[in-house]
Every structure is written in C-alpha cells, then in structure tokens.
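This document opens with one chain alone, in structure tokens, the form predicted alone.
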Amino acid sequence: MSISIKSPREIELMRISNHMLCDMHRELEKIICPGLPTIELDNLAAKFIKDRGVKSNFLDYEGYPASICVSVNDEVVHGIPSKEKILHEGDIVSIDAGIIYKGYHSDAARTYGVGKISAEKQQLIDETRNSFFEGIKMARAGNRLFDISNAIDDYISKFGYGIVRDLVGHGVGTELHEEPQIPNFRQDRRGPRLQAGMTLAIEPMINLGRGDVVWEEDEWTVVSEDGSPSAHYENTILITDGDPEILSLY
C-alpha cells in the first residue's frame, strides 16, 4: 500500500479546495426547506463550482450524472438529484460533494434535517457526527490508520445504530479516492502507522437500523437494506505532527 505524503505546498492547495467547498456546503444548507426538489441543490452546486473556476470532482466520475450527491432519508449515499426528488417535512438529507481546484481534491459531507425532523433523527446525526470526532482523535503521527476506525466502532456501537461495512473511507489528493481505505468498523490489524502530510477523508456512514445496504437500479443510490434512515458525515483531515487538521472546515 502507497499512501502518498502531501508537500506544503499540496497542503495549501487541498486547503484552499476544501475552504471553498465548506463555504459552498454553507450556501446548500441555507435552502434545505420541504418542497424543494433536489436537483435545485444540484443547480445552486453547479453555480457556485462556475463562479469560482473550478470542478465538481462527482461530475461524470465513472458516469455520476450530478455534481453533488443528494440523499434522502434511506439512501446512505450517491443519490442522485433530480427534479421529481423533493424534500419534504421530516426527512433527512445528506449532501456530498467535493471540488477540484488547481488539480486538488476536496471531500465533504453533511446530513441535515429538513424542517421539523423527529428527535430519533436528530440523534443519529449528531451522533454520526460526533463518531467522526471520535475517530479524529486517534489521527495524530505515529498511531495506527485503523486506530481510528476502531474509535468510530467504539462511539456508534453502544447506541445500536448499523455501521456501514460496504462503504469505507479513502486518502485524498490529487484523486479522488487514494490509498488507503479507512473502514469505519472495528478492525482485528492496526494498519499502516500515520505520518505528517497524510490527507485522509474520513467519513461514517451510520444507519438508524441495522448496517446492510444494496445498489439501486440506477447502480448509484446506495439504500439502507431495511429502510430505516442513514446520516452521512465526512471531513477530509491533515496529519500532522499535532491534532490533525480538518481541512474542509474553518
């Protein structure tokens, strides 16, 4: 396994892609509200990556028709947005998206209730989220990468939730997804040791009942096998000599 270490100079420039990209999850969040289809997501996404210069780095990857990822309540990721897709009073949805900018990849997700959400809901994002911080916490040199899938496992466990073993985590860079893969369940092997430079997204992917999941028809829409609702929360992180850095939040 090659997992490749950033120069400074590649540090700024994935900082300055994921800067952009959270200001551009900020201006998605602004108009979540029911009765929106989805595909008006997509629409202000495409926008935003126009006016500043740069690539989605979703669109027409491997075929991926949209420049963000929606996915509405059962659907864990890669849903696809379109106009007969509409949110409505109580569901949750989950934003992915990434840009490119100067040859450098951003990643990011964010699961968001729309309207009022029920508090059975609300707790499987929060604690989605707080399992990635969780996991972040073993990110430092000198530990193990599966370190911190152990602590993701560890978190999200004890309140029954399903964990996503399908879908994992990846390094991040001047691809998209790079070595190496980060599970978000307990493994028996430790990993490769972390090193400065290192840019990782990590990302759980956690559903309200159990983890197993299957493709939909359109062989993007990942969907919970039982179809209770999945959050979705990423970051792509620097290792450092420190605490990591998340750099797709400032």
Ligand code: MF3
The other form holds:
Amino acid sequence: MSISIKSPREIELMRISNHMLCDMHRELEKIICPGLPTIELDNLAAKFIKDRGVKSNFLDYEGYPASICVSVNDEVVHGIPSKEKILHEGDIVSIDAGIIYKGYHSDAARTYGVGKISAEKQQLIDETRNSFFEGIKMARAGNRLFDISNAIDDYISKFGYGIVRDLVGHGVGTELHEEPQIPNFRQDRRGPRLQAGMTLAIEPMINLGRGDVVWEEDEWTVVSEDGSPSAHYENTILITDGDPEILSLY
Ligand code: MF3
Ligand code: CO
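The structure above corresponds to the form predicted alone; please provide the structure of the form predicted in complex with the named molecule.
Up next: the whole complex, starting with the chain shown before.
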C-alpha cells in the first residue's frame, strides 16, 4: 500500500490525458438541453474517444456498460446513460468521465443545470465546485491528506448539505483507482504526507438533503436515500512543490 510518485515523463502523459478529458467535457456541456436522451452524451463521448485513438477507463470497468456516467437529479454517481432517460428543464445532470492515454488515466466530473434551474439547485452545484477549490488549497507538499478532507467538510457543512460518505476520491495514474482514498468529510487520522509527483482525483459528492445513499437495482446507479438532488465535481490534480496543478482543467 503506497502512493505512487509520477516521473516527469509520466506527469506529461497524465497532463495530455487530462487535457483531452477537459476538452471532452466542454464538448459534452454544449449539447445539454431539455429533451436530450442521456445516451446522446455517451454517444458523443464514445466518438470523441474513438476519434483520438484513446480509451474510456469506465467502459468495462468491473463490467460497467458505458463510456461515461450520467447522473440526473437524485442520482449521485454512476448513472448509466440510456435512450429512455430524457433530460428535462430544471434537472441537474452530473457527467463523470475518464480517458486512458498511453496507459495513463484521467478522471473528472462536472454538474450542469438543464435549461433554467432553481436557485437552490444552482447553489448546490456552485458550492460543490467551490468545496473542491477549498480542498485543493490544502493540496500542497508537506501537508497531510486529511487537510484536504477537512477543508472540504469545513466549507460545505456551513450550507447544511449532506456530504456523501460512502464514496471517496482517490489516487489516479496507471490505474483509475490508486492509493490513497480521499474522503470528503472530516478525518481524525492525519493520513499520509503529500509529496510532489502525487496525482489525485478529488471529488466531492454533495446532496441537498442528507448524505446517505443507496444503490439502485442495476447495481451501479447510486442515489440519495432521501431523494434530494446531488452534485458532483471532480478533477485530477498534481501535487507540486508549489501550487497544485489541476490537470483536468486548463
Ligand atoms: N469516476 C468514478 C470514480 O472515480 C469511476 C467510475 S467507474 C464506472 O469513482 F465504472 F462506474 F464508470
Ligand atoms: Co474519480
């Protein structure tokens, strides 16, 4: 059990993988509108990935059946795109995706409103994103892993939202999920010391209501237990000797 430190060459491959993923998210965002079946997002992603000769790291992961995850409203993560599932005005939709480029993984998620959404849902989206940025203020060599978790919790708890505890962020590199696990809630144990060359996927998942989640019958889709809307924001970041670099946002 150890956290891999990436070489300059590996970091460059991670950067390329993540920049490509950032571009893909920008393309996906453009087609979101009321009436869109979520499978269209998966189709676009599959084509984007194929055109560039890269791979989806979600497709076939433990049998996952699509290239990306598309989670609507009370779906927290791992929603399976479908031609039956149509986006409606006022929905919020989270897109989680990753690419493998020359063996190196990227992982990032965004949540968007569909058409006009309530102020309450918009704030949930905005504060979930903000909590990521609060977390990475602590993502500096010499700090401890729990500094990131605690910063996210301290920030988001002010709004009375529920932090999802059953799912966490993670190291990322030659595998989609590497050591360490990165909870989005307060930790008593300090965890490992952060070092330059670590690449981490930090991904707060935040519910408007309580943070409890349940799995649907498809064994993938995670939903909030109380049915409240949920937002997700994730980037792959690099720990450096100075400010962290957000690899999947450029
Ligand atoms: N991005 C997700 C995570 O880090 C991984 C989804 S894998 C899938 O947890 F198979 F569910 F798509
Ligand atoms: Co992830």
